[in-house]
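As structure tokens, one chain now follows by itself in the form predicted on its own.
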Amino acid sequence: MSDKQAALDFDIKKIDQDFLDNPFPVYKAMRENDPVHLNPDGSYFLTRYEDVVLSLRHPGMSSDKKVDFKPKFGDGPLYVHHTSSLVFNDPPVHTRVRKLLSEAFTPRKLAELEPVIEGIIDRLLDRLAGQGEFDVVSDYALALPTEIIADMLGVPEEHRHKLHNYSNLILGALDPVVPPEKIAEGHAAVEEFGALLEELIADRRKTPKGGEMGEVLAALIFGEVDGEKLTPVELVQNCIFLLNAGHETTANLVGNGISILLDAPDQMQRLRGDPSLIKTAVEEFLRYQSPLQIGNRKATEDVEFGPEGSKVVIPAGSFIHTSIGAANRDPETFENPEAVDIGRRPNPQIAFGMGKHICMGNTLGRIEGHVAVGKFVERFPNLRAAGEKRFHGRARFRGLDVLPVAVS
């Protein structure tokens, strides 16, 4: 099958573990020559990098899900879930939400946060380095956004293992087609997060001075926009917002970075020549293995998308998949996309999204990348992979779930 007719012939609700295992082909496929996909079942896919920026930034977009969820998760606690939170909200809502979290993400806040990470990272890697092979998914990426979060939300330490699992099941409900008995898990995952939740948030208004743990979930418990504070659903559900946020992407950005070094040995060398492009090195991973793949939009009026002389109009009550991974790899803005360069400049990725609805927890995620992947390339000069490493299937998230190494 040629390239476009591929391009032609995607579908959404028909995405195959090719796709899954490597959707670049297909982006590239379409970006070239079917840039605004019209979908089977009406909705659009955008895979040029100014189309998707028009898309995160033109007023006439919404990010607003009430309705468009609804025939997926019914009225369960999926469903209660993303439209309660931060992300499928616009303003004013969005607006008073944001405002709140925010307190999270302030420059003190981040410094306050830097030796702490800096703290896990290196108890993390001195128990990995007497072990010779381990994997670098499920014992190093997933373990700092895990402390990071719990930390922030003072959930106690026995019930941190379970944080991974939930995010998992209540993120995976989000891609394109998901099996019932995985929207199930989902419902019960949100269900049980909530619960446990709740019980924190009764204990913190009996002792709002609970020093440094659980400080976010005071926060928002306590915290107040123009005499508004977050209503009992708003709360508990914004704090799982910021556990599915904070915690896969930032894994994901580790995982993938540490994956994309080993197969492009040439610029792990370059990186241990020379540590301070870890700040660039970060940048780029984010651009060539974005861990948000594939964002959403739904038109409110009628919105140009195209290249000139090819422009389609999308109408208004379109629903618009906007593929920040295909964007991120547009050779119209970035030079020799598909290789990878530690030291790209400019890099204007967006694997973070723009506008008003950029992740509030951006500066957080690069801290983290920097630290984890710069101390760990440093820690093992011979690091190499020990075995397959796998992605862990999902269309809208990229990240790895199983990377084998040995370091000695």
The other form holds:
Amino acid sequence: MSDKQAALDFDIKKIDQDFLDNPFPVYKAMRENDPVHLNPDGSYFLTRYEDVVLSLRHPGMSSDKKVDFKPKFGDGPLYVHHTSSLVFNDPPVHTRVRKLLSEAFTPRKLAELEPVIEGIIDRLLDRLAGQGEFDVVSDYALALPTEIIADMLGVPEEHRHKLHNYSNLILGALDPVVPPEKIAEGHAAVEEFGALLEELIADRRKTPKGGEMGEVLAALIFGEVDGEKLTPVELVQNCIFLLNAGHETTANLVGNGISILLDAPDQMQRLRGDPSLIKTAVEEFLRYQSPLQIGNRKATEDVEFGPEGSKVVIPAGSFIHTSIGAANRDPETFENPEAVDIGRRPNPQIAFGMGKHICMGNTLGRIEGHVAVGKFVERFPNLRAAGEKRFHGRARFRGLDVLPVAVS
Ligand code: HEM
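What would the structure be for the form predicted in complex with protoporphyrin IX containing FE (HEM), given that what you showed me was the form predicted on its own?
Okay, now the whole complex, with that chain kicking things off.
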């Protein structure tokens, strides 16, 4: 099949294993041959950098999913969750909730977190050093962000092991096609996780101060913007969202970063020779394997997309898939985009999105990436692959399920 045919035939509802393993050839074919691609279900798929940026910045693009999620989730807990989280709301709800959550990400709070992050990483590395062989994803990449967000929200130690599975089930339900049993598991995960948070919130209301952990939770419970607090549903659902948004994506950044370096030994060598490259290296990992590959918006007015000379109007009411993963490899913006260059400058990657929904945890995610990948590479000079890596099978998020390595 020609590239053009492959692009024209793409169907967001019929994604196969080849695409999940390596979506980039399909993105390229679409960007070159059908950049404003119309799926058989009437939704559009954007792959050019300029178009994805426009969709994220344009005032006529909505993030509200109250109508779109109804057929998929009914009135169940997944519907309540995804339609209450700030990422799937427009102003004024979005603006109010974002202001209240921003309390969690002040420069002071982030500065306080840096030594905590270093301490967690040092302890993890000490433990792994004694093992010789291990899985980077479950033994390392997932541990740091889970600990950090669980600390921010005061989730007790005994519940932390459940968080990754909750997140998988709740975020997995956002994929373009989801079997009914997975939807049922997603509903149950929102309920269980919500009940746990309600208990923590009730405890915290009784003792608003005291205890170092859960400071962010306290800020979300008691914080006010213009005399308004988060409603009880907004509070629980946005805490669930923070845990999901902040641990899965960051774990993917760390796992993808280490895997990219293993696949490109010259770049690993370069980083070892000059550890100060870790900042541009993390930007490159975010560009090359963006943890969030495909976002979405709905047009509330007619908007033109596509290259000069072949513009296409996406009509009001259309659902749009915004492929950040494809945009980050657009040769019109990035020189030699299919190659990894850990010193790449400029690197205007958009892995954290853009516009009013730009990731609130982007500084935190970056710090975690710098510390986790930088210290890992430094600690294990004999690092090498020790088995087949495997990407998890979800189209919107790109990350590994398994990355076996040997270090001794
Ligand atoms: C490498 C790590 C991360 C990546 C790649 C990432 C990516 C993104 C992207 C692309 C969006 C925008 C979605 C949209 O426009 O529809 C977003 C939103 C968001 N992210 Fe992240 N994220 C990361 C880490 C984090 C962390 C660590 C936290 C918090 C602890 C976090 C919290 C949020 C929140 C609250 C939003 C919603 C912002 C809004 O709707 O206004 N993220 N993230």
